[in-house]
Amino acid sequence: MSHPIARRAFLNASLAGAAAAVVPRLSWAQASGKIRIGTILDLSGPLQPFGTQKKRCLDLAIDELNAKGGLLGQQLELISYDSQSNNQLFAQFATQLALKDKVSVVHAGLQSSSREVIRPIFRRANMLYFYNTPYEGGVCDRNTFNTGTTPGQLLANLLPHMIKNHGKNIYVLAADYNFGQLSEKWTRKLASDLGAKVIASEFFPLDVAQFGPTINKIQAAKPDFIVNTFVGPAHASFYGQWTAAGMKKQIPIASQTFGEAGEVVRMPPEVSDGIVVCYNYLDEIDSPANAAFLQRFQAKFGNDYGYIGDLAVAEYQGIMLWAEAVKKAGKLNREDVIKAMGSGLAISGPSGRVVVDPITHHCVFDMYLAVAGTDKRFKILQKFDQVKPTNPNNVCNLVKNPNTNQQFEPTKL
């Protein structure tokens, strides 16, 4: 997921020199006999509900790997920092991980704004970075692997269902930072490709919790459906206000983010039922692999763990992809792991088969279209097999152009 960044000048000026001066003298293999993995997550602050489940999935993955002997004969150790939902702390802790903590890889970030704070730090430090979060797509950086869904996987399967069943006029509601802004652009592009259109868009800072004026605007615009990209507890208040206004049965909602913080189990069903989503992972996936994963998760964290969801499971699968690459490379060296990741590497995760795309450093995986029900669960409507990540016109090609360091947007294609 992806708040505009006002610290880039500071990062470029103060960290680039430090990284260049210090990193070449660091050895990432640990004399202690343990392999260190770094993470920075929102474990407190307004984004804590997302960060908590992501951390649990990291802990579970590392425990499972250690129970099988670790990697390369060494146990794994997680070096974890709490960003407190503050991008300045992301910058501070990323520098700590890159320059002092001697980690072999970093799995970190929730919002796209936090990713774009820390990604340049890790690139300059030659520190391998995994961003395990559904996001707006387009990042093309050889040092970064993006294991969450992109618009070509989520919106491209969500929008056709909504257009077919409800109509062609779309009203977009989104968080006011790069995740929401770029997702709105992708919605416009994909809708246009499908013969539909976005008739209006509104963007909301993360602390906005009153949506009365917006509901009035939607009532006047009379769209066929809404697509929202809301983030955090303040935005979640929209659903109750929408229901209280009597709009729930009139205009349906499709969401890129609903359920990622357990809303489907926490909200009254009269508020949540009928919301349509499309994710790589849902707790309701009926497969032996997912049943076993849920059983292991429950055994470690107890019965009252809430809803895991796509956002958290991306962390589990991200760690497992990195671990598989280390096994294949037989080394921790960044270059060798990157090559292994780009060799057609695949794992079988709770969501199904996950394959690394060497061209974009994103993932190919199954997608599940689902609707929230009155039983506080999602009902899976359709499965899409092995969906490729967003890369229109092959603008990102890290095999042919490994020095690319850019985020491509739909308006720039």
Contents of the next structure:
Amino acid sequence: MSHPIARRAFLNASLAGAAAAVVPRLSWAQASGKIRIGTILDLSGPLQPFGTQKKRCLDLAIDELNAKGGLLGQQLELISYDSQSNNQLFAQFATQLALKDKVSVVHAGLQSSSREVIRPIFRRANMLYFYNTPYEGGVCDRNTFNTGTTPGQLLANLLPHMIKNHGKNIYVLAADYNFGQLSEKWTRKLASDLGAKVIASEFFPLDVAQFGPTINKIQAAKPDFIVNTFVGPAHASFYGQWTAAGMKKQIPIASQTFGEAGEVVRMPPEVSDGIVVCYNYLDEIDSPANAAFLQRFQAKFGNDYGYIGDLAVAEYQGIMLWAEAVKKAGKLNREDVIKAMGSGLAISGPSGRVVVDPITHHCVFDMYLAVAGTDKRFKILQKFDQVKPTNPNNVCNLVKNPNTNQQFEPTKL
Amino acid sequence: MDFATVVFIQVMYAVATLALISVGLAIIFGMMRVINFAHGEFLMLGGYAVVLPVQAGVNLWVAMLIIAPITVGLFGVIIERLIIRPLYGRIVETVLATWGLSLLMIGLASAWIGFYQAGAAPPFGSVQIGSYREGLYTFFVIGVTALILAGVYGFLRHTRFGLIALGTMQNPAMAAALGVNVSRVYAVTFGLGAALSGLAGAILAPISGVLPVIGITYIAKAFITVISGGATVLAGTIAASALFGTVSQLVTYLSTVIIGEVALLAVAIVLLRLLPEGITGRFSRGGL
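Coords for the form predicted together with its partner chain, given the form predicted alone:
To see the whole picture, the full complex is given below, headed by that same chain.
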């Protein structure tokens, strides 16, 4: 103990040495002779609840493919980076995946803001990219496949139900970044197409957890229902405060995101029941394919896996679509896989049939309208078969104009 | 008129929640000069100390007002003994250690409790105020925060241990010379700060929900409040909460939430430019 400083300095130095020794581990994969799939997900930080379940779905899909002998006779391997809910790390890891790890395909991203960080990087690097997340729609980029839902699938089926049952005045609450902002614009457009109207909109930075003034403003505006696009744990505070203010029975809520991070099992039914959603996948879907999927998920991750949801299953279906394209092309090469993806490719996933639309590089699939019940589960109200993605006026046509690289917005149509 | 009433209630509520999430930090950081980066996770732990017992059938109030502060307080005493004690007076090392603690607590909570732990429903009903409705829980938060602040003041000002703690923080060498067991006083004071953080997390749990990552929501505002409060921990925290809560809430009503947040930060920057030692920095040091 006579030289505590020296001892500490030694410890610090040896820790730094240990950390340096860990770094080269990332490059071992290159020598392994496996097909490498890259991913960047938020596995820590405020968005961890989303990233964790998405990663599990990627792992499950890759395990299942490997158990069947892999692809083109090779095993698959996932190269995974944790973006820590930080968009700057997305840029860094995307560059690393494209230039250093040289993976065959990347399935990555959660927030639309992170997608817009990495999408241009992958496009420039000619690195095939899958964005497997429900989003605000409109991305038109030949290098990118969007396997999540778009407003033309989600809002376009959610809004008519709410307008028919509750009325025409809508109050929008949304996260303050491109996903929330553009979703609000789509809500305005789709509502006006349906003869309804958005009477007010409010946007919230992701760390806002106090909604008192907002609740008062909603009470003053007296909308017929609310459409929210909340993202993350802070925004989830809204539901408890809304219930505490006695508003739950007064004004119904339709959500674009409720349940994507297991809210339906986490929140008390006093808070959650009655919230209406519309997704491509819900754990509650009653089909043999989904029952088998849930069983495999449970076998791998245990009984207390929580709630999987649409956001996570999109990763599973994204991998399966890509794998199907690789099988069809017989090659891993980007150009051949894109061509195979555009050949009317379809898989049968946990949510049902998923067909790739070659015109927009989005997917055609079933949508389910559901309401949260008092038993902490969603009750499916209606199924919409094989719904097409958003593409009003056919502005996006990647077959005719393969060089398009744009995100179409409702105001720019 | 009814609008003015709800605005007043919401301003009081914003002030109360800021003071509530900051009071534990005011003791640990303001009094003891320990930068506790795991403060948000102490609040998170307090939240789980409500939610888990309630799910196991314990009464909500027992869990919230008794189990949560005791659990987090004891946890604080253990953390003080294991991690904080060797680092007193070494600010950078404390920041690193408590930051590590914060990551560890988030990691353990994610692994053991996960993201699907059922929460507790907000108690009480709501009242109609003109064309508005306000939850009774809002009034509960305001009232209980006032009681906590009064209790902390009374404890530190009017009990023997409180006075010894204040004296020890001002001059530990002198306190030791007078026969005070300084390390025990530090441990208990840290535990008190932790217990108050746990209680705050517990009170907010039914209306904000609990997740392993929820601490991030609180920590920045708690630090801004305590730092802007200045040297006199309790008066400073109350003054800073009152200023920031009022400004951000009024601006939010007049414009949007975004501008409300900007206003809070703008006021904090201007304040610290004009009064670098915080609102109470010019008053006597070591007071309350």
